[in-house]
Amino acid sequence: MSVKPIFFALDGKELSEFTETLEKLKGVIYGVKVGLEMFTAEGPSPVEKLKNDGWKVFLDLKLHDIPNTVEAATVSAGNIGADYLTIHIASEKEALLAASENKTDNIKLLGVSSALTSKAMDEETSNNVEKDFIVAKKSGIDGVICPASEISSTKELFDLIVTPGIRLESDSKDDQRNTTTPEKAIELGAKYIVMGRSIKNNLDYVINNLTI
């Protein structure tokens, strides 16, 4: 069985609440995403534990600060073992360059535009996303967090596209407005997708029946 190109979003305060699910997903999906809530509650230990268990770890902190702080945080994230780290493109080019030029070799930076998946995409927003992604490309960022609607245009800039807002056909969209299915995201050109609630609510299906 091939590994599915999925990051499982650990949306909670404690890593321990995901122990059973992670055991079932080991060898099935590519990696896991540690967000700001868990990192604030438990510090770097979840990243270190997950790495020791053999997981690829996507640390979703969306760094947005002055260049020295962004650079230092990026280096620290690499030192604790994170494989991927998000940084707000709104931090501007100097901070993005500081991060990309000084990061550890093991970590890849993912640029985040202000157009999150909870927002509807219109022409103006789409144009702003494209401008942000061009800045990220020029600043040495490795890839981007890309809404489903922008994958087709973004793959001309980046090979590393990570798409959130993923829902199975049977799922509620909840608070997400820019969504697509796992199959469609990969077909459009996403390298990895992020799934949280859809995995928790459909674990057996994702393990045994989802083909991507």
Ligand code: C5P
Second form
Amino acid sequence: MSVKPIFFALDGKELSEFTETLEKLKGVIYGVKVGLEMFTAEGPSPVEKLKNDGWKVFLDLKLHDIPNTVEAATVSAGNIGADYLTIHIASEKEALLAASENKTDNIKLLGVSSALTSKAMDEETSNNVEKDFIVAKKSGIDGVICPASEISSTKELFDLIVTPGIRLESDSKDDQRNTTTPEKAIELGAKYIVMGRSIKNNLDYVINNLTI
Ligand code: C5P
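Now that you have shown the form predicted on its own, what about the form predicted together with this ligand?
The next block holds the full complex; its first chain is the one shown before.
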């Protein structure tokens, strides 16, 4: 069985909450996502531990600050072993360039568009997202966090497209507005998808039946 191109979102305070699930998912999915909640509660140790356990680690800190600070935080994230790191495109070109030019070799930067936050997708938002993604591309950012609806138009700019908001057909949509299924996101051109609650609620299905 090939490894599924999924990051499992570890949305919780402590890595220990996920020990059993991670044992089951080892070798089944590509990586895990450590977010602000866990990073704030436990510091770098979950990243280091997950790396030691052989996981690809996506550190979702959505950096947004002055160039020096963004650059320094990017270097620190690379030094603790993160493989992917999110950065707000609204940090502006100078900060994006400082991060992309000085990051460690092991880390890839993923741009986040603030146009996306908790908004339903309309034409204006979609245009703003595209403008942001062009800035990211020109600033040496490796890839983007991209909702399903924008994958097709983003493929010309980036190969590294990571899509959240994934739900199985049988799931409730919770607070996600712009959702799609794992199969559809991959078919549209996402390189990886991010799944949190959908994995928690359907662990056996994801392990045994999900074919992506
Ligand atoms: O909804 P679900 O539980 O799958 O969310 C998993 C992760 O995706 C969460 O960590 C959330 O922060 C992230 N996410 C995101 N952008 C979105 C939707 C969710 O980064 N538009």
